[in-house]
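Below sits a lone chain in structure tokens, taken as the form predicted on its own.
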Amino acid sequence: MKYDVVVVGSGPAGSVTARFAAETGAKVLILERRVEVGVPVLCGEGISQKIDNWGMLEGKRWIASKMDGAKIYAPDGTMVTLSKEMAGNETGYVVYRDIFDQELARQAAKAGAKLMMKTEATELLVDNEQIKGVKVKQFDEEFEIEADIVVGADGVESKVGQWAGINTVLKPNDLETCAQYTLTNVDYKSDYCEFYIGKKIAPGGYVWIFPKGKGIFNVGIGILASLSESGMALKLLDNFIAGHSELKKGEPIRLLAGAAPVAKPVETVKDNLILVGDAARHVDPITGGGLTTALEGGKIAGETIGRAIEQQMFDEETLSAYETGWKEAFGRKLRRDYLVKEILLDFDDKTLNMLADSLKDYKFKEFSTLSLVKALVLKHPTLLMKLKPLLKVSKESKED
């Protein structure tokens, strides 16, 4: 087998990369180790509505519900409301992630990409120190697939990056361990996503409640691996649900467990190789969300690959247009939010309560990290020294 591009992984980043590469005329193959695209779901299923502007998805089957904003709860229950009027595109959808992924894969296939299911990449195919494709296993058969470019879209545990010699090791303080129930028969009306923070609720992370309509809710938790122990995420999630009368009456129809990187991006380009999505650590270090960056980064990767195929140049210098592109698109935000994450980890529950109290009635002209910090300093001048690094980071990002 010989292709221009082999994409390892059919998640959003992989499918979008494949689509935009195929649209240039490249011969593209997507490898997926699972038996069905998008299953099992490993996601909270929230995404920004700004994806509407990109035109990558057709129809509305993938949308479960549309949010009017977000409510953030401090440890003592103080609520800060972020409405859609303030947030603009920062409000979002709750999606059916399996249908979402399958729609993106359909678009890739429509563009000409081929999919090979139940096929696992086992190592890179290397000749004279040059990547020439991948070795794979499908059922009990092992074989080789040649390709000019290999794309690692194989998620948080990316083996493609490791095989290429890229340092993809995640430190415990750069990884969130997660658990999520999908509950049905919940008698609770809400058009807002809800987030609960606090050291006792979710150390180093948060609990989320995402309404999907018809009494169905995703209720999940992410906690920092460095602050966790075996079974802790699910135990804390069970405790949270038990303490909320509306939720504890619900019945679970799905239980997920997984992990999300909250790290700095890694090296994403080598000769004949590109990393995208979670494999590239293109995940917001504050929220753990990576769907929008997967789509945006995948498009940049696919277009870069298309140009490389046309030029028949697959070296790191040629492919580095992808790294330049994603850094311009969202790299500064990821860098800023990583530093913000590190600062926020030092805040105890008492401080979080005070911050929320400062913001509960505040009328924001915009919703940004910088505007939040300015509001907090106005309310509590004594916080200035503690928040000064955060203010500096936010200002630098805005100027960029």
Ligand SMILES: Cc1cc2nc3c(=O)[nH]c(=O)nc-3n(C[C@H](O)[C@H](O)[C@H](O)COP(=O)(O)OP(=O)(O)OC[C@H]3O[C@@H](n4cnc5c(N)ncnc54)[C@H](O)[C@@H]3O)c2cc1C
Given for the second form:
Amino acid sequence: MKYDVVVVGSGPAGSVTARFAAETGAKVLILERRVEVGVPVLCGEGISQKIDNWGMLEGKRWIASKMDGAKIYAPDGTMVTLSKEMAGNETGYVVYRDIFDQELARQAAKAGAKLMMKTEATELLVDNEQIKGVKVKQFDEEFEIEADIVVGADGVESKVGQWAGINTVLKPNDLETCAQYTLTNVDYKSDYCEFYIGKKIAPGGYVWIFPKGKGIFNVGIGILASLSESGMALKLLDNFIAGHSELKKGEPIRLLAGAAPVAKPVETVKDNLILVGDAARHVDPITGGGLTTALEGGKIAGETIGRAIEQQMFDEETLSAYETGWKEAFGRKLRRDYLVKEILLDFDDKTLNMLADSLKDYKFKEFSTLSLVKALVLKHPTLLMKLKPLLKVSKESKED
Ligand SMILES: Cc1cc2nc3c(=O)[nH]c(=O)nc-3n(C[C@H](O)[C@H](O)[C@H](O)COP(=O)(O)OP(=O)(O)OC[C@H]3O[C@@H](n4cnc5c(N)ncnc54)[C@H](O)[C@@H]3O)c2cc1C
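Okay, that was the form predicted on its own. Show me the form predicted in complex with this ligand next.
Below, the chain from earlier opens the complete complex, with every other chain and molecule after it.
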């Protein structure tokens, strides 16, 4: 079996990469170890409405509900409301992630990509130190698939990068352990994604409540692996729900456990190889959201691959147009948010309450690190010392 490109993983990053590569005429195969694209869902299912501008998804079947923005609750209950433009990547739409992923896979297929289900890549095919494809297992059968370019779109547990000698190991400080219920029959109305922060509520992370319409809510938690122990995420989530009068009357129709990388991006290109999405650690280190970067990065990867196939050049230098592209698109944001994550981790609940108190009535004209710090210090000047590292980050990332 011989293809121009083999994409390992049919998540959003893999399907979008496959689609844009196939649109240039490349012969593309997507491998998926699961039995159904997008199933089981391992996601809070929140995504920014900026994806509307990218035209990657047709129809509306993948949309569960539309949000007006986000509400963030400090440990003492102080609430800060953010519009959907300011709220970042994880608000805007709440989606049906299974349908969302399947729609992206359909777009890839429409462009000419082939999909092979229940097929797990087990190692790289290497000849004379050059990557030549992948070895796979489908049910009990093992075989080889040749390709000029292998794409690692294999998510948070990615192996493809490691097989190629890229260090993708996640430190406990760079990994969020997550659990989520989808609750039905909840008598609560909200058009906002809600986030609850605090060392006791969710150490090194947060609880989220995402409305899916008709009394259905995703209620989940992410806590930093370095601050957690076995079973802790679910225990804290259960405590949270028990303390929330409307939620506790709901019944679960889904329970999931998963992990999100909140690390710095890794090296994403080698000769004959590209990493995209969670495999590349293209995830916002503050929120753990990776859907928009999976789509944005996947498009850049697919277009780069398309050009490489046209030129029949598969070396690192040719493929590095992808790394340059994603760095321009969202590299600075990921770098800055990683530093902000580190700073926020040092804040105790009292400081988080002060931050929320400063922001609760502040009307932002624009959103930047500097305007945020100004808003915070205006009300609580004592915060200035704690926020100094934020200003340094702002300067380093050449923000205003
Ligand atoms: C609990 C939780 C909640 C989240 N909530 C949000 C949210 O609300 N908003 C947001 O933006 N992000 C969220 N995320 C993160 C988001 O889900 C990921 O960033 C996103 O799925 C990344 O897409 P991907 O295509 O890179 O990887 P994935 O979607 O993980 O896809 C990888 C695919 O590769 C397949 N695969 C893996 N190894 C192999 C192999 N060897 N052979 C063949 N196939 C393989 C897997 O089966 C999978 O289908 C959340 C994550 C978690 C865990």
